[in-house]
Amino acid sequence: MKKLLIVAVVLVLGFFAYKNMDTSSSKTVKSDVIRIGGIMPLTGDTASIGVPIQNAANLHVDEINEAGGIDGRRMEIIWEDGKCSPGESSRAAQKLINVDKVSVILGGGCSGETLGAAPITEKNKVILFTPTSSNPEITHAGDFVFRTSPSDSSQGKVLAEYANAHFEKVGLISEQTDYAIVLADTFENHFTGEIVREDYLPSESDFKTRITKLKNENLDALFINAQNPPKYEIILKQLQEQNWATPLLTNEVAGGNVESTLKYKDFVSTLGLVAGNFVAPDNPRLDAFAQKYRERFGEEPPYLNYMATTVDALDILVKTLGDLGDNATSEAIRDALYATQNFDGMYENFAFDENGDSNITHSLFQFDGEKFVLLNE
């Protein structure tokens, strides 16, 4: 008498499990958890922004899941470290899709690591909604490619428009990356004055030489345009060490850094520094927030700008995948944000257009000696 084998097998794909092995097929719910992929640069340099957004992305998720979840589905994000690199990040969005099956993934967080990972995503046709990559270059990535976050095409506008009604001859001290590099592009293109550039890479520590060649060309003042906050921190120190007072301008990743110009308060607030930024003042829902956030991590949290859209991307996803229910296919998703208009987020009324890229869009904010206000001329 043959014996009967019965073997059960339990397939936990989560949320966006596929129909079959089809990687070109549509995906559908199969689970009562959400699983959704993360890309952010958490170790390197650039971990200094990366772990933070990924603590605001946890800590809001919680908050997602102890109001209900999604129709009652817990939320979850399967992390991975972009590490700032285009190819890292394509190997991450590689794993997510293939190994934990998502079809929505939360990044990059660099704008390398949003570029890198967008062929993987749009082949694959998975959402790839990023909270905090600016390049201009993202607007064309892909037809699944979304992001809160403004294009860097304002920040270098606005800081042209604020150097072209102030100053004559500008310094520009540029990290070589793709954020920085097409912010000082776009910086240059806009301001109708006299530019003095000096670029150096990522692995740079020792900027005394060209503080010094910049010192020497009687500048009216210095933009400094640093996607590494330890590298910003190191050109305030070294720029503080020569005592080369002249106007500072910067970009939204030195303006959320509040802790690095805290350091040097004196110098800076008495120079003058001023940022292109999108935080949000005065916003009582990203006040209670960053409480919270005091509270779960115990340390004051940097780039409430980038909290802000982070929290927003998420909240947007969860209205979409609420509203579609089981017929959340990645097509369907991504027809959902494309139509979404007038969102209430934590950050302003979000719409997309039909490149994916959202309306908000850059102001300028000074440094008051302790924190960045909104700059009114």
Given for the second form:
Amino acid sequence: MKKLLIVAVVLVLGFFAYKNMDTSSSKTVKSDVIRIGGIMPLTGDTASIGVPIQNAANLHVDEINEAGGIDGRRMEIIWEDGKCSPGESSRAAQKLINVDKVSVILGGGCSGETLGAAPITEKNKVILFTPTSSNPEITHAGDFVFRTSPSDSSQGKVLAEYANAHFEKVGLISEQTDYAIVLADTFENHFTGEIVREDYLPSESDFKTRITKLKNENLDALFINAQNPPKYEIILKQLQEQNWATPLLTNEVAGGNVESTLKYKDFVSTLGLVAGNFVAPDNPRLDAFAQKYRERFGEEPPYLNYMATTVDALDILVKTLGDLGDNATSEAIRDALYATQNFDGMYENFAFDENGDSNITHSLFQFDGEKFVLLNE
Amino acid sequence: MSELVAQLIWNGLVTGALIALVALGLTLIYGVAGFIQFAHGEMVALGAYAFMIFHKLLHWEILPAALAAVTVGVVVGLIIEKLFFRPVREHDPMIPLVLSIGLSIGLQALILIFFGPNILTISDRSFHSLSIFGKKILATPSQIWAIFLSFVLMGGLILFLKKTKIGKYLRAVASNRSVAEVFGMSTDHAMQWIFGIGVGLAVIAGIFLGFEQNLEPLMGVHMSVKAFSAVVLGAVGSVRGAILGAFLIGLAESLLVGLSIIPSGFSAAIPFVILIGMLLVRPEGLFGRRFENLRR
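Form predicted in complex with the partner chain structure, per the form predicted alone context:
Below, the chain from earlier opens the complete complex, with every other chain and molecule after it.
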């Protein structure tokens, strides 16, 4: 038994030593490598979004390096786990800035991560470039904060306008995270009817009581506002168990992940599920990227729209860093990003406004039993 | 209104039954081994994932898959006791406690490595809910089984501890280890029994929890927080106390939120509020002896 244990310990240590060796060996060729930081939720429920985005970013960095890198220098992302938490993310940002000395961070993934890291990156004049966070407060989070993802102020509004046209009394089951709270608040502010709102903590996964309570309220519709697909799926499952067939509204987290909805297809397809989301660009570049993703990771790429914003964020960085060359100070990168107009990325004519926000907005999508299709109202 | 209350009580009983199964293992391990096993929640997750492997991936029927999962759980429980807790048993109780925290983090990481962070469903089959008690309550078959089985197991466990020779022997080791050893009872043996039973119960809770809430790597943590509160509420080491504490927490969560007595965002705080209140009013727990009389 003892021998077995020793063998196991040696194997585990060896594994970690190997992993560490990988980064330490590349440190010796430092001058040929441009390193940026990356913060995504890599563990926990929201890792179901963070890990695919990390995969997409790594895949695209490989593409960039195969195509010659940034003026012949390899690009590399040092990943940290933000755990979808502001605290973890600010620690991750501290580490990336103080230990790895990066001047650009791709991330955070969750809005909470971006808002948690922003004060740190702002103070250290490091670019915080998120491809996925949508909390409206990020607009004013700092001078060095940029995003390619759209702000939720448009998502809450389009969902509320749809609800105004169709429902008088809506139930809202909402997660208490920076992303979901603000989306729920925006929806509440724009919705003219009556709202019954039930909040839950990210650590909870038993919604039976809340569903029983909401079911008893004679609602016209239910808005499921979860931070990640796992929570969305549990709510659908428990709705189905309570035999409660009500029209459903949901956010882009669910609407962008068809897999989750398909698991409850028979139940959901009759309910007229409508999700706020933003359109994935319809072009051969994204198709080719999605195909590469399938080949590399053996799964259907979830969130094609976020894959596109991630690729565009990296391409914008590559172009900016390449143009600036040796003059790539934080201030220079910032000014160059603000000056980016009509960038020819996956989203054509990509541009930043004066707050570093993207020009993409949300639309509505309806589940037709197989996929989400754009709803023209 | 009455239907709402009936459904809320049912929901509370289901939650309570699952907490009780986990809390029993915690309280037994504390009673006999003398420390809180923080990795007990991971045994819940272990059960759920093991069942998922047998049932969904290997296509076994529910009953054989459940039996196989319980067997795996018991074996893992025995191995954990032997490898990790036996060597430090005679040390300060702080050492096995800290060890169990480390074990908990390690096991979570193992689940993440093997199964990834994504949520998994425990079964491909979906079950229709049934209306019971004059169509007042909607219940899934797994909920009915969870309540039935947990009552059978709780009753069985109390009888086992009271009536059987092994049960008496476990209680003897729990009440005074040195004296029991003088009478020729092996502590090693008692620990193996306790870990086997405790982990077995946690695995069963994990299977039902998987049917209720799907599988996620941290599913055991949330459960063990509630179970821990139930144990302290009832009196640490007490079997009846753990059961009562579990149902109190399950029902309180369901009724207080369901009847809008407290805002639903605070639902996760309910076990702790009950716990703090209890520690202030009656720190020894519902079934505990006064601390002055309690000597370990």
